[in-house]
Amino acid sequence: MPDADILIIGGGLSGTLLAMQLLRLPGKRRVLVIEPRSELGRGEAYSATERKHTLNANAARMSVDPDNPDDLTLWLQAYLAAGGWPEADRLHLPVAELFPPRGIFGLYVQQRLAEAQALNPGSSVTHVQAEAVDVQPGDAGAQVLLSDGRLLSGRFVVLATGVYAASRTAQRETGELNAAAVDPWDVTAMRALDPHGRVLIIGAGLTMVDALVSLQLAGHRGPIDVLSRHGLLPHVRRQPPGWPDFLAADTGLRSPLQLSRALRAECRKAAERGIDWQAPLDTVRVHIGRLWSQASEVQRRQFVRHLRPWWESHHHRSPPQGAVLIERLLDEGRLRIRAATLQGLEAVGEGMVSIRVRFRGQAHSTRLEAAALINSTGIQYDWRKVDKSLPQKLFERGLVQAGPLALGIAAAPDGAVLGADGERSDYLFSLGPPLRGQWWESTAVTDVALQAKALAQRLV
């Protein structure tokens, strides 16, 4: 007899929302969630303990319930009324417009899971605190080998591994960088740095914003150089008014060039009416999965090569608190944003680190020295480069293949994983960040929540 009906590998947002949706469906089933952390529902993103590390979207955009977009807003209202997060009173904003700390969001996810369990006592979700290191076919489904030597069996196995943060993930090609770098969220480690020393940050996305917040909390007062290939900063997220869904009326748009032209035209219309350009941009989100999945391989490569940096900086926007901090640091002259390509780590010594970069427009490389280095390059989506047992074993066994453009793993539209032979698995499924190549945007809460609901219905 199998240990469970469904084995979920990963107990962060993706795995927890899938477990929650399974509990909400009628019937009885046993679900085991394999997660090395001590708590479910937090994962990489929502394990942050500092209140200054906030979501990059407001409460109205972060519901874990696909059927109730106001779910987080309502939960947060009750949480604030009970005395939680008292600092929110100083922001003087409607609850729907608040950007909650990530730790509080993790608490919200945990509570929704507990409520789903209470409403369905006939089913069970059990946390197995261990790391999954291998998956292999079994007599009636599959078996999962754990880091402590245990072997669990289940009818279905779901890869809900979430993101592999580049700063915290051992990688086959750049492992030495992380060994020399300070974790972007480790405020305690940053307090041990020379408060007046220069800090180099590799990468200019949302992880960089978190790193700046961490440095501020640690009392750092020295210069900071942010280095990224394009030198683009995330735009600040605002609360624009509604805008007509222009893509719903024009389903003929397919190529990145067509989308770019149409979006620019809509943004010009908005500007002429005195409306924030973020209003038309925000309507594109719901169509990204369709546009990406129907695009050709050539069109996808065109998007990644030519438009991706601008899409990332305009779409994955910074919370207002982070944007205010960046503006202040720029005004003080402490922060520089420079377009450069990292070419390697040069040396690491007592209170010193040295790297070699090539600045944009220059033919030769330059050596830079600083008191500390922070790797803020975001997420490693190429599973082939992740130096962890589970993805390596899955590739070795031919149970998975790289997704389009080496983003995550390949899967059918319903989440069934495609093996090395291109055949869909009848027991191995996935959702969330591993399906980046399938849907492009597959990390946001709303994306994961929709996938979790659909996959739960498929498995049941």
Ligand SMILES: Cc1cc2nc3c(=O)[nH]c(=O)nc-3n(C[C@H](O)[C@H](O)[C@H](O)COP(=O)(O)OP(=O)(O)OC[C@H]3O[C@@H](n4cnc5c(N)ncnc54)[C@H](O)[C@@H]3O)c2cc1C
Given for the second form:
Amino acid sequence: MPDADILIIGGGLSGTLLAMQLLRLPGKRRVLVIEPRSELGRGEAYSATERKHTLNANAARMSVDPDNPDDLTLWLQAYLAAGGWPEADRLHLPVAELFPPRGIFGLYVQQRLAEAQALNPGSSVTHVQAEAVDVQPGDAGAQVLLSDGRLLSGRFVVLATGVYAASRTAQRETGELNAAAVDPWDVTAMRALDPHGRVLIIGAGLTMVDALVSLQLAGHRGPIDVLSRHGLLPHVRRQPPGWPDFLAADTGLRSPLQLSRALRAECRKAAERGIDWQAPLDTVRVHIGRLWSQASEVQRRQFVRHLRPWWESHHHRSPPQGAVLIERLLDEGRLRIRAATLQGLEAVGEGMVSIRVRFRGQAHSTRLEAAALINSTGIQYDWRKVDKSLPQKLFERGLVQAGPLALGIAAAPDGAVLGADGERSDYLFSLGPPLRGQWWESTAVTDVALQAKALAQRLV
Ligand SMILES: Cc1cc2nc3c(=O)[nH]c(=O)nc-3n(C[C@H](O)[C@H](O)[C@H](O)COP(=O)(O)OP(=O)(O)OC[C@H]3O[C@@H](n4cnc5c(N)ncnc54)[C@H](O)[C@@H]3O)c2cc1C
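To test you: the structure above is the form predicted on its own. What is the structure of the form predicted together with the ligand?
Every component of the complex follows; first up is the chain already shown.
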């Protein structure tokens, strides 16, 4: 008899929501969630301890229950009423419009799991605190080897391993740079820096916004140079009104060029009526998976090459508090955002780091020196480049193949992983960030919540 019906590798948001959805379905099953962290439901994002590291969207948009968009708002109302997050009072906003700290969101996920467990005592979800280092096909399902030598068997194995963050793991290409860099969320390490020293931040996405928040919390008062390929900052998230779902009416639309034209036309229409451009943009989200999976390889490449920087800065928007901080730092003349390509690390010394970059429009490279460097270039989606046992073993055994454009791993639309031979597995599944190549947007709370529900139904 196998140790579990379903072995979930990774107990961050994806693995925990899958376990929650499995508990909500009728019937009895044993689920083991393999996760090295001490708590389920948090992963990298929701382990945040700083209250100012918030979600990038308000409570109304961050429900983990696809059937109830008010789920987080209702939970938060009860949490605030019980005295949690007292600082929220000072924001004078309706609960649905609050941007909760990510650590509090992690608590919400944990409580929803515990409630699902209480309602289905016949099933069990057990946390196995270890790292999975290998997967081998077995007689009926598969076996998972753990870092402590244990071998667990299950009918199904789900890869819910999340994002491999480029700034935190020792990827082959960036290992040296990361060894010299300060973690974007490590406020304690930032307190040890010279408070007046120059800080260089590589990357200008939402992790950069978190890094600025961390520097402020650590009392940094010096200059900050942000370097990114396009020099684009994330837009601030506002609360736009509803807008007609123009893509639902236009199913013939396929290429990235057609999409960007149609979207611009809608944004112009919105502007003429005095409506925020974020309103039409936000209707695109539900269609991204369909458009991406319909697109040809050439079209996907066109999107990544020409539209991605704009998509990232317009779609992955900053919480308002982060945007206010950026405005203030710009006004004080302490923050500069420049378009540049990193060429490499030059030297690291006591309280000093220097890098070589090429600014956009310049033929020569420039050496930049600072007291500290923060690498916020985000995520390593190419699993073949990740220095971790599990992805390496999966490739070695031919159990996975790289996903489209080398983003994560290839899978069928129902999450069944495709092996090196292109065949869909009948025991190995995945959800969330590993399926970036399949869906493009496969990381945010709403993406993961939908996938978890569908995969639970599929497995049961
Ligand atoms: C700092 C940060 C902030 C974010 N903020 C937002 C936000 O505001 N809004 C939003 O919608 N999205 C946000 N995201 C996106 C976020 O990644 C997803 O919402 C969510 O974390 C994805 O969940 P996951 O479980 O797939 O991945 P993760 O949270 O990365 O969890 C994966 C888990 O798998 C475990 N794991 C990995 N390998 C193994 C192994 N071999 N064996 C066992 N366990 C393993 C890891 O320990 C980890 O706990 C943020 C992401 C980050 C990194």
